[in-house]
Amino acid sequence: MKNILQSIYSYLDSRFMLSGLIQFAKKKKVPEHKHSFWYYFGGICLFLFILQVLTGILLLLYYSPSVNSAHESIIFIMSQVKFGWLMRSVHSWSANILIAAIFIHMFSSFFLKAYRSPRELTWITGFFLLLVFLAFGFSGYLLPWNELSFFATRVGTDIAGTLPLIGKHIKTFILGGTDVTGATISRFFWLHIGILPLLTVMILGIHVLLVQTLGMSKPIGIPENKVKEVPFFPNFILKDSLGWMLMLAIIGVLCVFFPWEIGQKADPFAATPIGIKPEWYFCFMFSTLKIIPAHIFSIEGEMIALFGFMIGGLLWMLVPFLDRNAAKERRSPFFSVMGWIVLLYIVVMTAVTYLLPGL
């Protein structure tokens, strides 16, 4: 048996250079300090993405992307397929936790100034991953074809349609027409299982390669004698896997006690329900659009808000090039304060959506 395993290893090693990867893993070091806890959220994001892929593949075996069968296939998965309710609940809960983990990972990297040279591209690829996973959430939200997802999608695409010149064209392209129809669910389905996974694999591959090549950033201001290096394998990876198991346990508890609801089948001819809102990770934008005045200096308020989000996102992506102090290993109070303002704004506006639904 031992000879057989050695033969298999030799065969794979000669083709995949496994010995080189093993040596790299043994030599790779990870800085350990009082802020090391935040490093593990990157691995948690990767684990949750893998969980999404595995449960998504299982759901694909039974899901049918059409107006007449989408909701019925969800009911079949939840009630007839063995452990189908569990797989759908794991998929839905892990998707939400994944986006939360990405936000935590992004803000922790921001406050630790992990974006400074030479890790600018690591930050930018991470930012694009956030956008891709938000698109995952938006496209996947409609697929159950229930009342809540239908009208939330209509509201979201109506907002995109307010952009000057290109808004109506973007809305038509996204929906496959002027309203949410069977063409929309078909487009969202292929976007969700085809285009977005391909983009994710490409960007994630670059992101992970950069992290492995450049290593993990040491926070500014921590003395060298307070930082020690530990082996990536097995020390760091064992602690990382502990975080994965903790996430799996949390998701399991949520699925058992709070299984994901099916909801009522969407009726395109029904009136929009009162208090309709998007998923929580879009709520800060949703509340902003509700609060902003209809017109500001004869310009539509929604248009100003949308441009504000676009410019804000662009500046956030370009932070590594704007924060010159970080490149010089110095903290910039301005960027730290702005980071806290952005974080507080997202939290407050999200809370407003749930606490003041009639606003």
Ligand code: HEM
Contents of the next structure:
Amino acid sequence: MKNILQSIYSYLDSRFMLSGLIQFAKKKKVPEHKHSFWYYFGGICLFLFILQVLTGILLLLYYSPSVNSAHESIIFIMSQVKFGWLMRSVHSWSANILIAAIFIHMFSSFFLKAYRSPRELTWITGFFLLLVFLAFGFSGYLLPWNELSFFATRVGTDIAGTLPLIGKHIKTFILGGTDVTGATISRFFWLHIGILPLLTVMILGIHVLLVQTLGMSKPIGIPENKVKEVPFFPNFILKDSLGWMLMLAIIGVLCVFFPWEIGQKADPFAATPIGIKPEWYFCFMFSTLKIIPAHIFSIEGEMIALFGFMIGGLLWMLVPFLDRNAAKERRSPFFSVMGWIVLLYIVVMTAVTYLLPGL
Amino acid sequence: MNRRKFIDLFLGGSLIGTFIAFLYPTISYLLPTKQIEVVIKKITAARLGELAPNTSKIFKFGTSPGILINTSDGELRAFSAICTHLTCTVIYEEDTGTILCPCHNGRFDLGGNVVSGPPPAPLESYNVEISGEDIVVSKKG
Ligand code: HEM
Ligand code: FES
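Can I get the form predicted in complex with the ligand as well, since the one above is the form predicted on its own?
Full complex below, order starting with the chain above.
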């Protein structure tokens, strides 16, 4: 028996160069220090993404992307298909937890200055992953074709429409016309199951490859003797999988006690429901749009907000190149403070959406 | 021009040409096809007596919603129901006698003018006429 396995292994080894990989895996180490906890979140993102792919493929079997059948097919999945409620609820809950995990992963890499040289590209690919996953969320939200998602899509795309010169064209391109219609469902579906997964696999591939080649960063200013290194196999991966099991358990409990809602079928000729708001991860932008005055120096308020977010996003993406101190392994309190301000803004404005709906 | 340079230019040019030959149809394919829009100028929004004073109704004006309001004084007003901020559909709030957009709490008076909130411009207002039993709404101008 042992001999057979041995010869299978050497057959494969000479073709796939397995021993190189195994050698690499044996050597892979993860630093252990007081902030090591945050290293788990990247792995959690990875795990949840795989969960999304699996449940998404299952949902494809019954979902039908058109005005007359989208909402109906979701009702069918939730009420007729065996365990349909489970698959859909896992997909929806896990999508939300994934976005939360991405935010946690991003902010923890930010505060640990893990973006500093040589990991600039790890940070930038990570930033693109954030954008891609926000697009996943936005496009997926419309697919059940309910009232809330219909208006969320109208507002969201009209924000793009306020861009000067190209705004109207972008909006028409995204919607597949001038308004949210069946053409929009087709386009969002195409994005959600075709383009975005393809982009994710490419960007995530680079992101994870960089993490492998560069190894994990150590926080600035922790003395060498305070950092232990533990082997990735088996120590770290075991704790990693413990985190994944925990996620599965949380998602399972959520799905059983709070199956994802179906909502009212979208009707383009109904009034917008009172108290409408987007998914929670867009709420900080939503509240900003509510608070900003209609005109600032005769420029439309939402245009200013939009430019603000675009410039903010650009600076955030370029942080590895702006933070000269961290690049030289020196502390950079200015960037930490900036990070806290951004985080505080997001948290406060999100809370405002839920606590002060009448604002 | 020597022979080497010519070949480089020729092959390079062909490569770019081939690329464009793929790109152009792909981009055209991705752009939405133009819908022929039937422009409707006039429509029967409701029957006379259908709306009690201080109530409202959303009606279809071509492909977009309009709102017809019977004010508490019994006056009929009609507007495009599409908020001038980010295109949500507005509602008539009976308690306050104003028009509210639930998306970002934009508020309009019964002339369609912005009272508060982010909308940058008044609602487009329509003409209302009564023709027999019908309340007929038409675009201005
Ligand atoms: C679905 C989305 C994402 C997945 C699946 C993912 C996956 C991972 C994994 C598995 C790691 C290694 C373990 C760890 O450091 O936690 C990692 C590291 C990293 N990620 Fe992500 N990531 C995602 C999104 C992001 C985003 C949005 C950012 C930031 C803008 C980001 C920035 C980084 C950085 C800087 C590291 C290196 C950390 C270090 O070396 O200390 N990632 N990512
Ligand atoms: S869409 Fe009407 S207030 Fe924003």
